[in-house]
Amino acid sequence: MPSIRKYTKDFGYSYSFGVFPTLELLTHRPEHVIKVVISPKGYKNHGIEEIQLLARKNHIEIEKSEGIVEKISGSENTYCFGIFKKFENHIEKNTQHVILVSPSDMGNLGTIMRTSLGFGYKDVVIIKPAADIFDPRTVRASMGSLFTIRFQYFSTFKDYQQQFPEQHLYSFMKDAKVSLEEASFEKPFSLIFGNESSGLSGEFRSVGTSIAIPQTKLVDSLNLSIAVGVGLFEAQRKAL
């Protein structure tokens, strides 16, 4: 049994802070759950009842402790968390991929996973160096989508290309060749987005079709998770 302490990246386990992320964990990845910790303050929450039922059904230990929940989550409004073993995952061929090149913000990464799943994209590619997909901040921002999507890290974009040569590539950049309003998308496709601060490097202009999201000059750029949401919606709507 792992000790319950503040998360660090070298752990072989992580935490799902909050009722809904923990429900998603127990629903989709019960085989990876080590323990569920519940605060007595949460017993009026209907979701806590569901968590206890799922935990008992899957023979998962339940620990009751208000102090541990608040200490580890850092929040008085967190009623429970699951402790789960990290797991490997792999994306599938001939599906639509969301590619994130060196995302650095845990919250953005989690939000993008949730947005991707909301638009029906289940395969997320992450090019290193990148944020930790198992960081509890990522897990919470994803609202448990981590436990449903398929994800895979690659050391370089070329490594990804070599493994998935059949994909039609679309790179989202400010100074792109084609406006999103005029773009069309051929399946199976991959939508490529860059880092929060620097975007994609210039070399991506020659990777497939580069696409620009129209915006006013009143802002320098869109937030990454917003840009991804816009791109996913339009690609889904226009896909051939």
Given for the second form:
Number of protein chains: 2
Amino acid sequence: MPSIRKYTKDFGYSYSFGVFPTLELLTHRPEHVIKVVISPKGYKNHGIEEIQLLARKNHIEIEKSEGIVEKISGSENTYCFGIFKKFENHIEKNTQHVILVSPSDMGNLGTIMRTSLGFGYKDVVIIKPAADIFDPRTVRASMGSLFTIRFQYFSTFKDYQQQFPEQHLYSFMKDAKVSLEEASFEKPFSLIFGNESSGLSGEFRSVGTSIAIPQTKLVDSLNLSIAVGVGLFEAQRKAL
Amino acid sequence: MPSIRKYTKDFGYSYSFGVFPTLELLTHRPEHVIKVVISPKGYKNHGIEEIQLLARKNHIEIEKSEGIVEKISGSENTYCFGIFKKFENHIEKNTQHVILVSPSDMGNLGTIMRTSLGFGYKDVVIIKPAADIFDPRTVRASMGSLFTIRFQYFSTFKDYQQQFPEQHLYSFMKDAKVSLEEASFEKPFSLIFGNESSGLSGEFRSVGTSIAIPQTKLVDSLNLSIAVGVGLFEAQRKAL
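Here we have the form predicted alone; I need the corresponding form predicted together with a further copy of the same chain.
Zooming out: every chain and molecule, the one shown earlier first.
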């Protein structure tokens, strides 16, 4: 591989910054790891010891350099990062899907993967255009969940629908037919959420059941990752 | 006031970056606004027109400069910002309180204020040490909710408790007595959440009822703002 540079989207590889995401990478995707870089600052950190053990066990190169870790992560408080090859991934049938239509914020995308996994949703669908799932900011916000979940990009929602016709669809939008408090969910189901600024377009009102999360008029909307968190928790709790 | 510089915590004033937060500032706290700065880039934006109307109505100075907006906000996509004096605020009795013990991330703090307001909680308590509620990053993540909610800092949780002895307390922690699915909430209630990394300390297990949000073992924890979102929604839904 070339010398280590700041990430851009066209790279064939990316970085996992921080101890926890790097541990997740080494645990779940060791075959994709190119190298691990550790700062001497982190030698006393218990997680760093674990990272070194896992890297050795998997015959992964360990480089030691405070300068590179700080330069590439842009943070003085990062002790290590992994370099990993980007990988393909596919979602499964007959499970619950989280569908994000054109998410644009990398922090949200990562947080949503972490939340999905936390509530037992292992399949995340992303409809393009969308934020880069491999951007280090996404990886970090996901706390390494990216390495455990299954994800798949589709060019259009129709493409997804044709491939998974058996899913029950629930579209989350402000101007919806049913309130989340009254909604019921039938498995296997897909929960659909729109873009941070624009939400889901009007045509989704007739895609399955449209659901609104009750909220006061004191805010314009909820943050996307909060809406997803509440929607995922409630759907799982109520599902038939 | 002095020349416009990048924000630091010791300033007596702060900035609201972006159209929506600045509109919220002018609508709810006009008496605290020192000045509004607008970039000519935003002249076609409908919100910018509204900002100019509100500023004129309240006799607030409007400065026009693309350079200052970009320099101070650090973003090319910001059209304006307000400069406002920091203000004191107090929470009310006999309402539902959201209590954050030592939140450290400004994005989370802002998102939690927005979520609180969205779910009808108007009183937010912050136990020190804590992130700066007036930092422009907090203000931005709050989408201006900071200008509508009531908030109050306390040095210790005990100080809060002594002042509001009539509140029913619910402490959210992983190692808790009751699952959120089984919990019930009695008004007036206070929902207590810990720091992003460390959560609530063990002593909170005996502070009111401790509650756990059910989650898989596939993640270490939920993001704080997600846990707060789910907790606030459920408590409001179930409250007696």
